[in-house]
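Only one chain is shown below, in structure tokens, and it's the form predicted on its own.
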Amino acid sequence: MRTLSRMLVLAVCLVLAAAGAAAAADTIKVGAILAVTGPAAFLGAPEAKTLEMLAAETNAAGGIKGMKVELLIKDSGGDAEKALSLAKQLVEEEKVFAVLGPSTSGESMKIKQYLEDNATLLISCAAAEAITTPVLKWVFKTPQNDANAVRWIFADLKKKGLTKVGVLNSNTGFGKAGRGQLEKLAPEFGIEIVIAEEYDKAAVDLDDVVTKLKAKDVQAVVNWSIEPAQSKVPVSVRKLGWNVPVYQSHGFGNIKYAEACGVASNGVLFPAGRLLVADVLPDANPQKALLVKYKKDYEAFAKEAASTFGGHAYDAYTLLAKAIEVGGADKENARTALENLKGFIGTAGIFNFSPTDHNGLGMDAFEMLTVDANGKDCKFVLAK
């Protein structure tokens, strides 16, 4: 009878177990880390909202390859340390397929060679360069590259025949690197920094760093920064009375920026992708149709203006989805999925990866943007 009953257990084991196995197949765990909350939560927030809502879609649709989609999204308040953390968390407890984000240039710098040596995909939206060159065999990035954003501008302050900027930047991993960026490419576009400065990430006021700038008669302010700091620069620049052109990076893409400035933000001027002027491209445009859709949908769901942010989101979401589908849940075969992928059309752009480009975007990912903010509400325009 004993004998009977430990039969009767072992059986009972095995048909759970079983049944925990085929549930655990039946799903693919993505971690995600962003900084929802705190400085960057500009961008943190609406890739989070994006996340939750591909998810849903996915799930709803019956999964990738027939496997629903577990989101794990932790945030990071842009903290590099905490964003180590969490990496450890999704990586060693949670045993997740692949990791989303960070948001920020400086938590990713902080985290990629983690999820190297543990042979776990990472598709970082943030945009230094830095962050996949050179080239880590697990990492890559969907926004951008900041050097390629310089270029922008430096073509842009040449064709207006402007050759001497002040440069500000912010003091943190993404505006750290848009400075080292822009200080190397200057010579190559005849283009002389005649100062440089660096503000905290948290300051409300920048009329202190303006004044400088001012003072030494540059014909055009450039500054680097992803916080709400960034929103003082044109402020400061017209409160003094200064007529120059304003550059911001591509990290100026979400409308809450420009609205914080008022009419302050007026002509500013920022390369960025086409998402945030989806509705005025040309029918024939080959991101059209997706750009539209994801800003209708998000703004759908979100209830607020999409952004380049969420975007970033999207596009990594949308790519690690492809590399299982190509790949399945084998996280080399996927990998490598990924860093053969061609022509996939994204927000940010149409990327074509390689084993020497984890980033898979070119010059043309951009367009030159401005602000207009002489009507009642603040929009993005394509520059003329």
Given for the second form:
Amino acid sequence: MRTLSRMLVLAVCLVLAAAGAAAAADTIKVGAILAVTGPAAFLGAPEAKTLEMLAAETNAAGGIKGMKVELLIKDSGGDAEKALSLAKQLVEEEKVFAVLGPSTSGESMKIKQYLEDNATLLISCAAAEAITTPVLKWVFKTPQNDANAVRWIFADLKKKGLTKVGVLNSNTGFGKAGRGQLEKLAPEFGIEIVIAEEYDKAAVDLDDVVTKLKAKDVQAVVNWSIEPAQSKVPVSVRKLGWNVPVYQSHGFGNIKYAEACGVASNGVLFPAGRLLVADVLPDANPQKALLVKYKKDYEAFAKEAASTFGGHAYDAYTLLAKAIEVGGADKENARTALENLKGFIGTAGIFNFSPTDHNGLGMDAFEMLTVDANGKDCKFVLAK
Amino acid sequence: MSPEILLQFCVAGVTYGVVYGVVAIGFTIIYNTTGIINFAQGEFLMLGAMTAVSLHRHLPLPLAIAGAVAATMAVGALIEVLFIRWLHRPSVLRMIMITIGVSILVREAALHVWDEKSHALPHFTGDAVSALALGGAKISPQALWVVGVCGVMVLALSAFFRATRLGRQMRACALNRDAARLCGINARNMVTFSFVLSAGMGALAGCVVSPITYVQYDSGTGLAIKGFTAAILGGLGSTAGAAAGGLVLGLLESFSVWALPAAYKDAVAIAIMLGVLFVRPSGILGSAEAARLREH
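Okay, that was the form predicted on its own. Show me the form predicted in complex with the partner chain next.
Starting with the chain above, the whole complex follows.
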């Protein structure tokens, strides 16, 4: 009798467990670590809104292969230590299928080894090439490589016949990685970096650093930063009555940064994906339809202008969805599917992944853009 | 280094120095009446500027700033009444914990009331790139506004402490609270008033600097550290010392950028603060004797 009741209990347990497993198969948990607040909020906030919008869209359409997406967005405030503890929480407690983000390069570098060790997909929304070089099995990223951004800027300088540049960067992972690439690639293009200075990411004013650059008589200023402080570079340069070209990194891709510079933004040059100029692209461009749709959807959903950063989250989400669609709800299979994905159209460019390339974007993912602040509003346009 | 470049560094240093000085004076006013360091001082600047940005959507600039200053003063009074007033002879440590707690509270509230983005008032005259030539250096009209408004504020404050009855009562409380009470001065109200005054000054300074520095919910902390350094440098408790400490700190920071890699700029401020605390805790203009007496 006793054995029978024990067996009954066991049977009930088994049935319940099976039911539980079936319920779990109906949803797929996706974690996201984003700098929704703090100094990198210009990145994290649009990324969070983009993911919310996409998850709602997926679920309204019946999910990915019938599985609903349960999105868990965690705010790291741009802090690498916090990002790591959030990653542990997502992987160990929530047992997520994959992690999207983090927003910044510093955070991504901090957590990538942890995801690798725990065999969970990480699709970073940060730009530094070092995130996917050397390639880690489980780590991917969606923004264009900073090395390619540097090549675009140096090629433009060379075209203009300018060789002596002053470099500025903020003291964050993105800024430091960019400066490293600038210093590494300068000799290749015959460019001399006369002076390189680093400033605090929360700097209130940059007149003094820019004065130092001006005293060195450089022919152009290249600034690498992703925080609001980058808007102060063109302002200081123009205020000091200095007429050299100002180049920004692809971290300038939010119209708010240009607006914060006011008239000083006029003529600032930076390499960026095509999202910011989607409306003026030729119709034959394979990205155009997607870019215009994302821009329209995002602007209706978030009631603010779309930025390239939200686009990086869009790419991370749609790539993951595609990987699950192809590989199914198995971590290993989805990872392999992602690694072999070719010709996938995203906001940053056309992704062609391979076992040796977990970024999948080439030089053609960029255009050189500039700011037109002659009218009432600032706008991004293609540089001539 | 050419004289123009030298002058340009001076202009940059004086512009921030004046702001540090005003934050330092805010610390000083509250320190004098209560003996505590109000670590929420930087939040007053942030609140003032953020409120002004919001009000400016509906009101002309001078009215928006006046409204923001008044609102921040009210917040200052509220903080004192809610968190400080009812404490009976609290320890210094407890007061520090409370003001740090208040600063976090204000910051988080600001994040919810506004957002995570940086904001700025428009430049009072001209725009972001307009500059006046001063010798060979360029100075933005907004920097002149900052120096002018903060300078007038310091002078007005000094006149207020010397010439008005309320100012003299506050000074009496600062010198000896018990004796002031025996003379019929309501010391508690003086403490509330010191918070109001300090909040108002901070808010006005925040409004004037926001076109240059921008402001977001967490910009108070950095300013508070710099202002505290300036206050220590000038000798805690001395208004003139605080103003001078701010200018010295601003200039030192600016010239440190010329001499050292710019990355060390903030380290310079912290190094100065530690150096002063180790070598001359009474500050450069403060009297060592007064500092000793205050401890008893």
